[in-house]
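Listed next as structure tokens is one chain, alone, in the form predicted on its own.
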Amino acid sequence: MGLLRSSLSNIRTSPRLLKAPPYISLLCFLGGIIWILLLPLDEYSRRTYISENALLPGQVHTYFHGTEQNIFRAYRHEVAEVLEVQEHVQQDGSKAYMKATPQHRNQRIRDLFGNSGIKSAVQSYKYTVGGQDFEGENVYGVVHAPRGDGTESIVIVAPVENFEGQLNTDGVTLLLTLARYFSRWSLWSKDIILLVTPDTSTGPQAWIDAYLSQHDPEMVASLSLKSGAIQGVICIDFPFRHSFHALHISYDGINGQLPNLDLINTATQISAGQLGIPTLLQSQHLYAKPEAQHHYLNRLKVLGHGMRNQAVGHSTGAHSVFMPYHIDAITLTAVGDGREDEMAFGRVVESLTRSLNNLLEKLHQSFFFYLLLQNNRFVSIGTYLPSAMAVGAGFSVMAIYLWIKSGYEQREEKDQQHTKATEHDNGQRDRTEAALADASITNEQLFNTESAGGIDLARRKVWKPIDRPLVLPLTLIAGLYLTSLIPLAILVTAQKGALLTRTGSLCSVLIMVPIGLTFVLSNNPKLLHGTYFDGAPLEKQGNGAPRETGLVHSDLSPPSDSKTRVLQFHTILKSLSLLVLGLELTVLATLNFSLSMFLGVLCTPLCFAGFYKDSSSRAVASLVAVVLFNPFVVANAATLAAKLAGYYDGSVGLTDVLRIWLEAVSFGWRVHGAYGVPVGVFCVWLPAWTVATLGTVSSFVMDEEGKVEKRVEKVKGIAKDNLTQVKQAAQRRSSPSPARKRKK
């Protein structure tokens, strides 16, 4: 047993093994990134398939054609009068361009519902975010199922304005035409709810909150008409009047949630398989030709766009707000210029609605966690999750390595190799060592091999376990994570006009936090060293064990000098920070894989940044890393990249782009409950950056052997002087005074 313990101890303190963990951590980071780049290959992806047999996609004949097109054209004329700007001739002959009021528009839509025999109602709402009001009215009607009991329903949504801000005139018209068409059929086993909202964000959110009784009555009105549990949602987006080429399927939800893959596969099977209408994902029509969608680069672009939308976690259409309530929803958008007309779009919606009508229970058999590469290939969670786990493991490996490193100190001890004296000589040797100590022989001189009294004294370096001070590092880590909620609350509650100002102030304050902590620690050395001594000098008892103090009692000895104590403090602090970071990213990967992956990649340089007092090159590299991967620097770089990529026109400056993003974050937090990005930045990324910056700044500011060490010696000197004064006062009190002597 003793031999095994000795072998394990030697392995644990092996210099070669102690150098391996940083390379293992780097290998984990690179492996996770390379794994993502391999996913578009056929070997790592699978073809899509239908898991729910009850859907029966494309197995029914659609009848939405012929005379329904005349109804559609008549409805389009009615809807255009209340949605689009109309030209009116005044009494004096002049022309005026006016648009119908929302109340007039909603009443016209309700009249069209009533003409089809559908009960309808109006719901009003008003959200206030950052001092700005978002108000409107939703119009909805319910087609009751002749063969159902009202316990299940299907929702079809058509916003007046789509996600891009374009008028969805033909989309609303198609919904009204389908409402009339569906109301004449007797095959429905589920109620069909037809919803017209002013936009794709506030309107659907207010309606679904009220439908599930999760709304605030002061902001959102209750619904007078309701049905059963919603089995699926289909959103219609038809923002032009000409024929289209393909249907674009949007499926990203709030906080990265996704609908059941069967719903997307059913829509693809009906559109492309039954009706011959191509389907696209993640805006493929903007960067990929139809015949090149299976190429590696195009698949990688689809994967990147999907991961970006999932990581941001904001609404990408009217369908997104249903996902937090575990309701599967997609948006079908007509794109391109081709030969398909509104009747083809209607047949897709009809067939998809009839497939959902066949369901006996909610979709559950297929995947809820996946990454789509094109309309017929996907990557399941079992294939892509190891990449995020590898990145999280990289931080955990470094945390464990630093923790072990903080508990050992390399010391030199005597090794009697050759004995050439008798016991008398041994006594002479002891006297010689005592004489050397009285002569103030330095520690380095004593560590050299020398001959004293006929004895060869050799010195060798060994790793000795030392005590770890945890009070201050744990307090700092807990404080950083708790105080990270303060800038988060300030940002999401700021008024619209003060967002940029508050963000700039937060940036200045948060950058100064690690710098301020560095100077506080350097000017108060007892914070770093007080866990080892209580103001008195560090001494040991006669048996070599550490002296008991008023602050801590441990069987392990503290570090031998001030330099080692400062290094140990930064090592423990960084170890705890990386341990928490790895745990957060691992847990987050199961909830929002893309957000976890992006945060892990952005925090990778921070894993190797820290306190490097003995290496100026590493200290400079660490400084470059904490500057470049500051959250605010990355945010500004992202705005510049978005501007250069053409997402915004020339009239929008970089400051305007940043303001738009900040407003979206505030709006998403207050209205949709989109917490992914703000929580990830302020509660995951920012604390890790602060700890890395604290160590980096300390490398340039702190001088363990100079500035800090002198302060420690000053503290010790003051403690000695105080102790001497106390002893002298006690002696004076105990000794008789001259007056008492004369009296005697």
The other form holds:
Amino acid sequence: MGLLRSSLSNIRTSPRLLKAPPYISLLCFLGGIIWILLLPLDEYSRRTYISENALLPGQVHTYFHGTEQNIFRAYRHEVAEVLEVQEHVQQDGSKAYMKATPQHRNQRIRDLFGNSGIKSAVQSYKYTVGGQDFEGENVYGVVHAPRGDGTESIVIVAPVENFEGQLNTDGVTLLLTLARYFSRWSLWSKDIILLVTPDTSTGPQAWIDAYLSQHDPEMVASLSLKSGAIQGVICIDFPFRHSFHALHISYDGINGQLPNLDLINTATQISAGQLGIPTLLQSQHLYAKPEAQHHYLNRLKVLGHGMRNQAVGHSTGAHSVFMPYHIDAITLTAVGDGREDEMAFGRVVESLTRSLNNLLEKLHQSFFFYLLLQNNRFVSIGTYLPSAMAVGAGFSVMAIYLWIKSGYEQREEKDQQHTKATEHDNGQRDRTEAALADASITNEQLFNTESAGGIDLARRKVWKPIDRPLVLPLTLIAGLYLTSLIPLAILVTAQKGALLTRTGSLCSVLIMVPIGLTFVLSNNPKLLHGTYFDGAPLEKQGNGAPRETGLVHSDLSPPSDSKTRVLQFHTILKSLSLLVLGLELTVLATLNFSLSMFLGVLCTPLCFAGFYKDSSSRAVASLVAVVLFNPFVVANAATLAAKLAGYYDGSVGLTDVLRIWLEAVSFGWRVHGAYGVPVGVFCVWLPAWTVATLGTVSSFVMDEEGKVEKRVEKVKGIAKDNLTQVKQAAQRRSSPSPARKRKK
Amino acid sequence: MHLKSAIFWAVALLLPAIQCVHTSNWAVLVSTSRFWFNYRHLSNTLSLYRTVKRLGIPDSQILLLLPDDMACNPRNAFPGTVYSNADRHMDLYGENVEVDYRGYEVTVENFIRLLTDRWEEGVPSSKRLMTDEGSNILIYMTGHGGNEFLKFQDSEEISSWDLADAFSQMREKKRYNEMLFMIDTCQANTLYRQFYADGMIATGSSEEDESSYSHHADNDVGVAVIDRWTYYVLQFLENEVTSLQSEKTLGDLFDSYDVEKIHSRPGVRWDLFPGGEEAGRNRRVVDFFGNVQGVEVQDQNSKDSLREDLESLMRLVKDYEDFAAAQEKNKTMMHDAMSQRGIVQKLQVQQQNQQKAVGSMRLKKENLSVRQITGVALLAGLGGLWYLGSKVVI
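Please give the corresponding structure for the form predicted in complex with its partner chain, as opposed to the form predicted on its own shown earlier.
Expanding to the full complex; the earlier chain stays at the top.
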């Protein structure tokens, strides 16, 4: 037992092992990233399959063809009149171009619903975000299931303008034609709600909020017509008039939530399997040829697009707003030029609706956490989560390493003295520290054997446990995290016009925070050193005598010199910051994997940046890291990258891109409740960056030993005064202090 | 004398015709699954129901257990109907379906109660399996199962041990003569693995670790409408067993299994059947699927008892003749004629014997003898009164 124990503590205190954690942490980061890169391989991904027995995808004949096409054409004529810009010849012969008002448009749609015998209603809403109004009116009809009980429903949505801002005339027409067609079937077990919204973001949000009575009546009107619990949502997006080639399935929801994988699989099986229309994901048609979709790079791109959408957590279509309510939704978009006509699109929706109609309970069998690589391949949470967890663990390993490191200092001592000291210590340490004291002995032995060659045995380096003052680091960390809510609040409440300027000033203030903190700390050594002082002079503190520090009773001595103290302060601060960061990222990984992964990767350099007083090259490297991995620098770099990648056309400048993004963040926060990016940046990334920068700047500023030492001398003087005061106070007191009592 | 001999010969001639030992046919047809996508389990069962009805088993002797109502499911494109074939030639639901257990009544408990006939009072006879030792029973089950279990309604399951024990209890209670157990589910053959009661033939659709598959889907109804094994069993019954006179045997039926078509390996278990496979194979299909009504002759195994029966029958005939002759003379009454031959005494002895066998329990012994004496005295007194009274009247 004893042998085992000593060998274990040997391992624990082996100098090689003590140097390992930073490498382990680096390995975690690299491992996490490599893991993600492996996912597109066949060995790590799986073929999709339908889990829910009730869906029976593609098992029904579809009858949406023939005469229905004539009705579609007639409806398109009616709908185009109120959706598209119309040419009017005025009395004087001149031509005027006019567009119908939303009220006129909705009345026409209601008329068409009414002609098919479908009850309909309208709902108006008005969101105000940053001084800008988003106003509109939804119109919807309900096909009541003739033999159903009306407790469940399926929603089909057609936004008037699609996500790209194109007019969705054929989509709306298809919805109306399907409404008429569906109302003639008697096999529905659920009501079918047909919703036409003005856009893809505010309209559906207002409607679903009101449907579930979660709306703010000030901004969104209540619904006059409702049905049962929504089992699934299909959004139709058909923004052109020619025949199409494939259907694109969008599925990313707000805050990276996803619909049940069964819904996507069902859509793919019906479209690609039953009806022979290829399905695409994540804008695949823009970068992957149909025959090359299974190639590693293309799969990686789909994965990357999916992770980006998930991390950003913003709306990607009308379907996105349903996900926070745990309603499964997808958008089907017609893309490309091919041989499939609007009736084929209609048949996909028909068959998909029949499948949803077969459901007996909410979709729950299949995955809610997955990454798609191709329309028939996916990675499940069990396979991909370890990567984000590894990244999170990288920070925790480093935090624990720094924490242990902060509790010891290396001292050179004479053999006899040291033995005495350790014996002395052993008698007084509490139980938890006793084990570490053992470590110090064995460590000493280890050094002993190592230095047996010829170095003076009387003097050796020994790791000695030291007291950790936590008041200042804890206060700083807590303060940083709490104050991180202020820039968050400032950004999301900004007016639209002031968004960019506010961000600019916010940026300069936030960059000054760590620098300012460094100067405050270095100019007020009492802040940094004061926590050690309990009245005893510095020299005496080194002898290991127990004493009372500011808040915590400790038997351990504080660091022996001011250099170690400064180092210890920065080590503890860094350790606490990384500990919180590691925790945040691991928790976030279960909520929004991609966001956690991106933040983790962006914070990785910050893990290694910090206070390097002894090595100027490291100090410079960490300075480079904190400059490069500042959220604002990264944001600007990202705008540049987006611009270069061609996401925005030439007329949009870099600042415009940033403005657009900031507006999107602000809009997402206010309307959709998309918290991912702002919270991730301000509450996870920024505090970590601030602490890393504080350390880095300190390693430059606090380099002047004399300055600090001088201050310490000054502080010693104050301490002596304090000591005399305390002594006087003690003499005045007649009764023994509680500390003395305890010693007995 | 003429009448006497006529009856004798009639009975004697009937004897060789009664080869088949069972006297009634019963069928218990169970679907165990709910939900629209399990449409085929309901249509499997209804198809079997149609077949046994076609072969003459009356509704009163068919117990049909259907947990869900596919005909009235809103998803059904053809309301009020159930089809087992995509050609939709015949509506299985039709107008004359008697469902004995429906919806949530189809539970494991009710099924076992039904088999063992352990009911509280007041359960209507339509819900009971009122079989006796002369009954041949066909049990057909279909649903979702696994290794030695079958799910009931997606909420509970019956195991092969439950079934085995229930059948053994039926055997003990002489509730059946022979039984054919058929099951169509995944890993069906495991369900009859634990059976130990005599007189059973069991057959299932698939081996352990094998799935049973559906045959085809109706793309207008939108679901699979029948399972493969049941489909081919029905095909055999439709094509080969066209009437009660069919001589097709169970051997023929089981030989018709084609693994290529069924996509799973069906199994048959003979070892519990008296005479084993040889005897079992020779049983006619209609012995289980049809309504073959034999005549039960008690103690028919011994010729002496038969002779005694015939003699007593002749005695009865003679008594009747004597009585008729006496009545013609208007001299005496039936009661007198019988007492002359001591038949009354015989009957009394028999009654006493019966009382001994199934007499109710006495609680107090002293009271018994006192009461008996009192009773005898009372009876003797009444008898005397009656005798005197009749004398006085005459």
